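As structure tokens, one chain now follows by itself in the form predicted alone.
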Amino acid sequence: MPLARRSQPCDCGLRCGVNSGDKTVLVVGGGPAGMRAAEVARAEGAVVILCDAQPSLGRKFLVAGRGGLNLTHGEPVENFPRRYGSEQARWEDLLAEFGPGDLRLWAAELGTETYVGTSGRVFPEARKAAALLRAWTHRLRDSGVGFCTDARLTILHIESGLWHCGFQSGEPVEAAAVILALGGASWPDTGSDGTWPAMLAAHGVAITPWEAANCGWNVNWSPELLVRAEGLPLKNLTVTAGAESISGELLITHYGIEGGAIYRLGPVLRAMPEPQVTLDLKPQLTPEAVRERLCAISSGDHWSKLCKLSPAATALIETMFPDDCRHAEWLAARIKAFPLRLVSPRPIAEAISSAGGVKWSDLDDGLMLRRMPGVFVAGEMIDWEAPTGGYLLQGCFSTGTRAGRAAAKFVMG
């Protein structure tokens, strides 16, 4: 059953009309979660076919590698579950099966040694994704995993105990188990365009709507502020939203702010009717120390020099609260607690990741859909989010491992 418009030959056996049926695990989605699921299911003895809508596998993996391929994090594994917010007991279980140490060992087995950076993030020594992806793809092929590219899933229904999967072009495929790893709604150019929820909702699966995660936020900057500060960083500050505070840095952009500190506050900010953050522009100093420095100002000195504020921080205060610059008490208060009202998150297509997807309550411990026995999900299709720093890829690998093993067990009996 050939699938049309492939950039490389299909080696899954379907071109000859062969269909393994009750022993086949069909994995749909060739990102890290899907590739890992296929790898594990094949190692467990299942017949595995890996499909992707793109001309080649691992496109999102390659995009993630542009920043050095942050595979996981070097902090103790017991700290990981809290990074995923809800369902921490589930994450403890998933990470016990395939945690950060396992991921580093997996990379080493593929010829890629890793190291822990100064921030605690784990990177390949070469800081590139292409070589690791090539080695991974070759190992999958050598193990007997069949590849089908340019295969976009459009239909999924069960008939006579087998799942029938229809594609935009080509003949349908049937399998005893299907692992869906179709991604979230960020980086749609890589294939994770977030259009699949309607297919599962038709089967009664509960889906949380998509939201942008790990993204910048829009701010109504004045033209004066942008002239002075666009493109400048705000370093070594503390950002607070609600009861949560994050230390880090931000970047002032033409539309608002970017940076790790605002990314990690996304869940809190999205829950606010009127999202706002408070910036401590000098967290190294107490309020009293800031006031003492400002009161010591002498003729010819500028207050920003006394507090060693960056040009971006100085521009924020001088353009948004110019009157406060004439009073030491008021100025000290702004430096230690600068209020910044946010308008909205950036579009989801720009986001590093997305929140939303299949609700955990609709999944059993093996990540099988309760309403669709034999259909498993992995990766960003599930309603979870995590900060940048290696937690996103770790989550994809951990859920892919669980789904692959559970699907193989389902078909092998």
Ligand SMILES: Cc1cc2nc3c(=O)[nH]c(=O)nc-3n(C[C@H](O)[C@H](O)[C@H](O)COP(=O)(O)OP(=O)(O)OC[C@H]3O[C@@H](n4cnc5c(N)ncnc54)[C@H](O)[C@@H]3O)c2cc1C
Contents of the next structure:
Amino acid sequence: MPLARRSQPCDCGLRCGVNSGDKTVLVVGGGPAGMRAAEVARAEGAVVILCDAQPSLGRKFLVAGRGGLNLTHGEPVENFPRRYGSEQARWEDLLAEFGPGDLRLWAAELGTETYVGTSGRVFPEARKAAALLRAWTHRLRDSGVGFCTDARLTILHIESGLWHCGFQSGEPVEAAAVILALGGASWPDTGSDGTWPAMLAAHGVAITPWEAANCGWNVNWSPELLVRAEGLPLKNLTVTAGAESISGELLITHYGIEGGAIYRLGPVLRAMPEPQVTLDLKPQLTPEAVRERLCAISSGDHWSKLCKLSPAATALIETMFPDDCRHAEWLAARIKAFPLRLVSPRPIAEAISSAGGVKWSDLDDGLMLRRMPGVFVAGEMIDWEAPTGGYLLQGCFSTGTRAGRAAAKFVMG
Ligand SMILES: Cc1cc2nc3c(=O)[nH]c(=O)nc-3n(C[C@H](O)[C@H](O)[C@H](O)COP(=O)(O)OP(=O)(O)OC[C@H]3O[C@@H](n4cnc5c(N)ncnc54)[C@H](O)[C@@H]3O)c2cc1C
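Alternate state requested, the form predicted in complex with this ligand (shown: the form predicted alone):
Once more the chain from above appears, this time first in line as the rest of the complex follows.
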């Protein structure tokens, strides 16, 4: 097994302390997918250099931990593949290699115990990512992985069987295998700015254009609605788009709506020429029960009290369909099926994740690019999307594991 040689100065061009060459796996992108790929490739015996364009690793991982990190989800692993939309057989295979149980065990080995919350999401005990990231980085370094930060990959080309990787500054690095884990296009300040497609398109790699996923939507609210309802939640409602219905909660904002229910419907809404959702503002009651309650109105009662409608739901009906408030039948129909036209998704920079990236058809089972033998990809840069709740990180860890193992096998023979 070739061991990473630690020498100063090294010849990798990035001053990481590890010599590059024909047994080297160069991992570019130090988010969870790249770190996991580096960890697995190193454990399999490869010489590994991990580099990132930012001054430190895991910036988006840290951001993910701000509001309570969902590391994975607690539902049975058999349910996972359909959360990733297409390519379910691939996901079954990837999750069999490194699934949600493996991820929880991995975190525990790094000193971070996890628990399943009431929503089914899996949280680290501290709910943050910082301690886990710190322990993980130390373990990688101790295992002999060389780190290079402030190293932005700008070009990749093959010469005499080795990949020559050119960086914005510093000498190029040669490696027998390269794992790219350059992330998606949301939250560009964290480093994943979605600019890498041009570099791979130059090699003929097929790439689906970026779209915002797990994001809010713009709505043309009237000033009157905003005065009454901006910042208010719509709780316990069902949101339907096309054939899909999601129960949950929405928040009315100055630009439109946010919330888990609308995030989940993103793939359906993006496919609609005129995106629209239908809200059931009282899903616990049948249409007949709503009608009966409204018919029982007596003078002095406000109709919203009879159905226990929230101030936000009441404002929606009164400002957008004022005529319906004069007739119990119309009102009942509106409460059970409130149509809301959406204008557009929020900008990708604000989205939790992005859809688009390297097409699955360009990848073999080891996540190697068919057009660039020796170059592997992992994480959000592959064309998949998943709901929030831990499925995104699980997808990054599962693809990182596969790419790390396959790249090590590629260089070790
Ligand atoms: C607000 C927010 C909350 C989230 N919460 C959760 C959650 O609770 N649970 C969950 O599962 N997911 C969550 N996510 C999503 C999750 O963080 C991402 O899916 C995950 O970080 C993607 O990992 P990755 O390794 O593929 O890419 P990234 O983490 O984006 O890492 C990519 C890395 O590549 C580097 N890079 C890019 N281009 C180059 C280049 N040319 N050269 C060198 N380096 C480069 C970047 O600097 C970056 O460090 C959240 C995301 C956000 C924004």
